Amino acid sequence: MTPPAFPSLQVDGLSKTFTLHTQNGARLPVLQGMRFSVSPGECLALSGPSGIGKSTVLRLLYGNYGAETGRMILRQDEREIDLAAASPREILRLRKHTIGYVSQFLRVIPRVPTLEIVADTLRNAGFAGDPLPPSKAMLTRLRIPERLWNLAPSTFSGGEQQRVNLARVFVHPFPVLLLDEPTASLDAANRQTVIELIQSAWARGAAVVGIFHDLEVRDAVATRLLDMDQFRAAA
């Protein structure tokens, strides 16, 4: 697929520096001058040794961090969106429509049934008719047995609990996906659903970013890489 001329994400200019308030307020800088773009129908890897910044990059383009310098544009029915910029309740809404992330943890609020996490997803974004048969769907396809559909994942295994995590983005087609070690914790065959759930993806227009220390995993389904270190902020 030839991706359009507009991308979905344009990265311009983005810089951010931690500053350790543990620690006398030492400032710790890790992305400077960092810039990238991706259309509909890609997948670019942030490639680069750990503690480079990559899932800095996605929890900025997700607005858990704010950026120190730069743009963050998202392309969204002819509308361009600064994430940069952007208020809370706009991250919320473009979180519920729009942007799908997959961190490394699933955090969920304790005794909701893990069908419920899934369909939940499909409520926020207003999805038309009932949300449990996609859901269910979705959780059988990630190998969740049925027996545990009405249990919190609290006490799931650490696979079980990365399963429920990818369920509750990939139930919805996000236009824009953001992937943090996806396959981490899983075995072969989850490994390959979700290898699977990524092409779908970005072959259906999604336009992803994603972290992928599971090179084989990476070759599968990226169809770019963006080496990290030209971004690397100095000491």
Partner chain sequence: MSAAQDNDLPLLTVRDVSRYYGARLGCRDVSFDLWPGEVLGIVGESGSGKSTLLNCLSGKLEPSGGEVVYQTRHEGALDVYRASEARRRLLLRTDWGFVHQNPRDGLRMAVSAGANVGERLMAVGDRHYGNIRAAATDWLGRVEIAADRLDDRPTAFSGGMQQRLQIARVLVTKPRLVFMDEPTGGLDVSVQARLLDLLRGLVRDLGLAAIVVTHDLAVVRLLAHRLLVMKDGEVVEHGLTDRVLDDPQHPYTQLLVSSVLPA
The other form holds:
Amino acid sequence: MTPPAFPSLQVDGLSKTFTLHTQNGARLPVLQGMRFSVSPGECLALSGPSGIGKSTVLRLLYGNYGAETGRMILRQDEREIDLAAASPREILRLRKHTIGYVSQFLRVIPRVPTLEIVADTLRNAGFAGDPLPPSKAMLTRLRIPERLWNLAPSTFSGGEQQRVNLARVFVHPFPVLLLDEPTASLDAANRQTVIELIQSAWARGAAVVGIFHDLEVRDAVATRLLDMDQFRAAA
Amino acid sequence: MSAAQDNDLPLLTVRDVSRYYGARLGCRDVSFDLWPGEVLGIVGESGSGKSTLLNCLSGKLEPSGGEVVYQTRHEGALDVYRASEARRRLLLRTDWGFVHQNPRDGLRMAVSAGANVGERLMAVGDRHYGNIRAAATDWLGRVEIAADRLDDRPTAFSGGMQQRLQIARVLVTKPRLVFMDEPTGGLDVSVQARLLDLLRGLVRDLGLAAIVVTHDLAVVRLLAHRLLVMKDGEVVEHGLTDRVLDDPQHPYTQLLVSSVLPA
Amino acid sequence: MTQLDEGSGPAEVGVAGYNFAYLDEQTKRMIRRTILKAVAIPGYQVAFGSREMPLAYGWGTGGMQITAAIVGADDTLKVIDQGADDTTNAVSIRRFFNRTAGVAMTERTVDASVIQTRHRIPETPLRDDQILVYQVPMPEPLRYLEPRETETQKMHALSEYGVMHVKLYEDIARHGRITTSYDYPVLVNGRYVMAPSPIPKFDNPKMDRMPALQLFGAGREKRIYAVPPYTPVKSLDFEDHPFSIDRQPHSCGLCGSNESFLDEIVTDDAGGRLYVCSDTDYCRERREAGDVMNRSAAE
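Given the form predicted on its own, state the structure of the form predicted together with the partner chain.
The complete assembly is shown below, putting the previous chain first.
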């Protein structure tokens, strides 16, 4: 992919405040006036102490949280979409094809086998051909033993669940990747695999935004750091 | 691709639907669009008007105001309540399906499982016993009921099996839009999970659009793409399911979400 | 035998204080209007103000009211019950009309202008100058699967008849074939599904394009319906399980007919059986015509 003249992701004036109506309307400002951009082939690492709103940024970008103010422009195929104003239908479509999100916790449906969870990503993305071989390859790469493939991951260990979570995102070449501590609870070998996966993602042109507490990982994958402290909202 | 999608017509267009029972409000000014393959959840507590709304949407209860327009396969848009009753009832037993909370309301308890599934085929004119039976067998398999239960009556089935049978009975005519009223209500938790998984698979594989009324947030989290939150007959919040549940804006939605006991 | 012994004709007409054929003229007019509507909409159940008759519901009060409304002084009436002229129900209804109307009575199908029947259609083909009046216990063919009257009316109105096949499906699923053997549902004139009253399905083909007018009366359920002369009447079925009638592998032990509907009569304690025509008039006519078979043909 050739680097286009426009950034893949451009965030401007993004603010988020939580209003807790159940607690006498307490207001919890998290972000204020945040701005950044990520180009294709970049991996932007959000940095700052915990509680500063790093995960909130990823959730805003994924549409999981609603933005209070600001714009989040995604440029794709010469088309601009403001994620802050996109319809639910548009967000769902982007999640299928464009934006991959590795959350801290695997949230899946009971009873669905691991292999199907991974293959579903490809099916949703309209993968031409049999989605099982690439799904198996990704599970193998992330060292999920074959005997677990036909089991639902709800009984897996934390590390195994996290690797299933990674497999189901990395199996499809999402142009935008949002990674929330992708290597937490992984051993050294798997951490190295994830580093390679992330590196090859931005190398192929993906725009990556991530939170990496593990400095070794961060140094290996991030092309740029963004200090979140400057956008800390006044409480 | 996305441009083509945006030009798609919604399967169901709901505009300002209100229903009063005399002076008492059932639901008021509900509007939304539902696209093919989309699952919409309607949540709210008892008395919030969600069942009234579902009945208005599904052609069973004429709204006091507003309109419900359905995009038919071949005949363009159909204003559900301006169409003749014959047309509306035909829609209900062909292109639409309704899954009741209590399987007894949706099944014929006095006839076999096979006849229950076959009835909608016979209702649209299928008159070949062998074909009807083959379709019924196929559908029992798809809802995970053993083929040797084909000639048993639903009275001999467990609650979960009855509910799955009801789903097979509805889906056999390949509807495009299914209405579900608390589809997992009254089932054990383990049975609920199985049913939800089954429903999710069917909805995706068949490209069904569905409107699911429930008070169970776990159900909509798994099934619904979008959510309507109702309180006192009105929609107080509307949006992407995970956003409504994870970043609720309206005080009532926050209360609803925070009231869920952790598993 | 053809002459009846319950009365001796019009001379004794009129039990004191009663109108001709029991019902008052206003009621008869109401019933005739109902009949006209029923004839105009073949197979459609028309509600009417069913009257109390001096007979319990279930004993043919619907048929009697129709007969009372249509019978005239010059009519010849035949009453059968299960095909026989001499069973209790037939005898008492005949006596009733003999006393209240004094019309001519006959047991001969060919001589009758009005035939009131319970559970059979005569074997002898009927003519277009005859009227067949059925006694109907349950006029609603959809009742088996739909208990709500409001709903069955709507289903009739909208021709939503898929549910009728559910019952036939159940028969085949349970027994390998359609075992409904009486009150077998029919589609009249391609429009209304109708209960033909509990006649054996053996008789169903006789209803199709019958020259005689067929009237159905349900006293308790307060419904009248009709099949006009020469109206198509189709028995419901499946393409791969077409409607068929079961021929009994016997012939009548009295007249030798192998075409008629037979009753089975146990003749002794050793399992001896005799099969005889259920239509007593048909059987007698055949025997009188000299077409008598050897009685020992009975097994």
